[in-house]
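Just the one chain here, laid out as structure tokens, in the form predicted on its own.
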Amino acid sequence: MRIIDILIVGGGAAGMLAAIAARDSARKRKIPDKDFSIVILERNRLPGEKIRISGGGRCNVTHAAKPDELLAKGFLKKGEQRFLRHALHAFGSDALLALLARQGVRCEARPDGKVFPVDGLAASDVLHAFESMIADRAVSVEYVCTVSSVVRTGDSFDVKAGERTFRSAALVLATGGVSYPSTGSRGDGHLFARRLGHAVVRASPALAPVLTRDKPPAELAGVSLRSTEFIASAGGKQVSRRGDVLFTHRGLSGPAVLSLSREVAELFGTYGNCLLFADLFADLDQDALQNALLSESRRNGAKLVRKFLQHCPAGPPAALIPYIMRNAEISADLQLSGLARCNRIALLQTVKRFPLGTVKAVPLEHGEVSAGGVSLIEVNPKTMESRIVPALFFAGELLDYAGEIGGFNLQAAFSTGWLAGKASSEKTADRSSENSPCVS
């Protein structure tokens, strides 16, 4: 049995920051590295698999905003905002970028606030920076180390991985959720948390594509609807999100779809029959669009209706226009002057609520993150320590929150990891000073 001061299960964004913060806190207390062991157990051959593949290898590392703005823009549920407030104030995007800059990884914000490494750098450079920070802090990492059980034994934790057992004074669970299981996020942390007495909210998709019962026409695959209002409706309830929508071979994706997928999954799970629509003229209400149509008809009655749609500013893409005409039951060669009132109303209703299909599935395994996880009411938001089990800490996607697309989830993982590492280090050091030190 190997005896450890702080054991961290999971070497992703949250786990790596927990290790870095734990060592920095111990060093501030003048505790020699050799007298205070920190170990990460990682099931993969390399750390940070989700960081490695994020943004197509570019890595949207965070979002450029102050903590309160990060919360307001990135986490739409009030309970999640309240829970994450302390973590994002304790270690926000500025602190993260400063940490990376000290390792030579400079980042820059795009106009939409998404932060990426500067040109010439990629996700692999971000990971190398974290690996360097971990090495500099004398953190031991055990790779290809799959944890099979976690047991509370007296004041310690016994963690079994293969034939090895680790005993630790403090335990940080940072195993991730259940999205992208190929990266190692397979829900093990949910099982460990339950066995330690915690309530775990059932996992559900977030930032996931939406599959439709009838696949979109092949010629629409790859076509984007720009700045549209994406709408889901079921059981008399409706949710929507503004942004780009992308047709795929199996359904829909794009920023608006990913952002709304959590709510779509909830509607679909509750009511079964969930219909999808797009407001193709989100900047104009129906009356304003009708006035524009009538005005153009008076000026140029010979103009084809489809040409009017095609030339409208911020209108639908050309590839979609035949489908709009078909849904509105308007012939392709109809002129504006020949557009009867009933046809005009049908056209306006179609473009303001264009049918995108019926939900078939919101695949949990294809989500960038998963919602659900350890119940937030059972975790102290100021330390990430369990309110049930002393010296047990949680960080990252294992917790029951899910942010918007744009770097918010990675930042939350870094922030909660930092807080868990710092608090676990302080607690363990205090306990060690009262009792005999825990050494490896």
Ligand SMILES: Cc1cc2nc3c(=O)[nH]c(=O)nc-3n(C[C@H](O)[C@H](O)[C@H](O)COP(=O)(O)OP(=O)(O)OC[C@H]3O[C@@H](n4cnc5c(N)ncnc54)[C@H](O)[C@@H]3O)c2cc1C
Contents of the next structure:
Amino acid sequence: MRIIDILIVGGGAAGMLAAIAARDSARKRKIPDKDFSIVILERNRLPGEKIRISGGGRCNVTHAAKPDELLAKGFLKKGEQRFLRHALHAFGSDALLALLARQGVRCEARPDGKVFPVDGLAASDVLHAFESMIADRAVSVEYVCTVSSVVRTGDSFDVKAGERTFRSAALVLATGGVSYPSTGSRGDGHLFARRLGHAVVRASPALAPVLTRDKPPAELAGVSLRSTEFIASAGGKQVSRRGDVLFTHRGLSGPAVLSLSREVAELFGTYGNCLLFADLFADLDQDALQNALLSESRRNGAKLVRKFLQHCPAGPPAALIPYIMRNAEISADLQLSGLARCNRIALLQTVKRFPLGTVKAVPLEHGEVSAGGVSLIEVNPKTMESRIVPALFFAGELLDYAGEIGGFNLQAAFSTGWLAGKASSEKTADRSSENSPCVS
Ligand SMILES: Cc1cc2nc3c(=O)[nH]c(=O)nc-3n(C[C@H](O)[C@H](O)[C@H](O)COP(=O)(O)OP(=O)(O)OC[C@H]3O[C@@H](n4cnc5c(N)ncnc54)[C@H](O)[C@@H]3O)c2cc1C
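Alt. form predicted in complex with the ligand, vs. the form predicted on its own above:
Next comes the full complex, this chain leading.
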């Protein structure tokens, strides 16, 4: 049986970067390509399906920030930041953009830091760039090759895909998470890691929409609450995130909802009954809002309460105002001068905690990413090598991290892939030079 030097399962962002880094590292050591085999096994007919659909086909490829800022903005859990630090310092957004630029894919940052390809280029061009980098580096890719089992045999790994068995000196698992299973990422790597003795944190939703038990009224679908405080509460616990919230036909989406969805799913999973609210005046506390209301009432008592809400800077969208009025039990034609103290308090309480519904589900399969995966404490963050099985490496979303929206997830997949590829190459090259060269 042919022994492959580095076998990579999964041809997504992490797997492709692992292959690129592995070859570059081997070439740096002056190892001829023919003496050092790198093979990717990929279930699909093409690599990088998630890159192709990323950013709505535009591909938010990374986030323009130095590694520490990128970590702070993109990964809210301290343990994940600590784990990813080495990878992002070793291969950060600058290194990624330089690699793409060498392939003719120029990218630019938007004012919010999200980086996209420019010059009319899209996600498919980013993907083609990676495909040519792999081809230039003599990496073989076996497509339509679904790995079904991975076994450690002595010093090597036996990897089964259908009738075929591949034997390798080093193995990189880069099979992704479990969301959007039609892209090929179905959690197979979680199973392989578990069978190899690794703890795997159960997959859970992240960057997912939130479905509510009562669907929002049809006329609100498509309406956005700008820069609101989105709040979820269950079992006496409360979590919140600042940003835009979008009403959909089945519940809620938009940046604040996607960002908080991981915590909403945890609360919902633990307590069941999880209530959602929005602070529609997130920049003003209740006293400041009350003062604004009272002073407008003194100045212009004939003004309708609903007009006051409508004309407030950074206030709720017009479509929501009838619902606010109904919730606070205030009639639509009430003037500010007629607003009794109890109505005023009801109004203030409603806008500061406007009910958005009760969680019905946070669908794992619809998340841009999934949380959970191979436990970070069992992986060396400097090399991505398993602390349990030597020469086994992990990269990408298969690991137990989940980033925010903004290019952080692709960057983490590229960075961990790069580290895994480089470290596996160094380890295998050292071993090949100590022992015999690889057999074909
Ligand atoms: C709709 C959508 C939009 C997104 N947009 C963005 C964005 O704009 N910016 C951003 O940063 N992130 C975005 N993401 C997230 C980002 O795409 C992923 O986090 C990233 O692609 C993960 O890379 P990966 O290589 O770890 O896994 P994947 O890209 O999931 O790759 C894993 C690969 O392994 C293969 N595989 C799995 N099991 C097997 C097996 N048994 N045998 C062989 N092959 C197997 C799969 O077919 C797949 O090709 C988006 C995600 C989605 C779903």
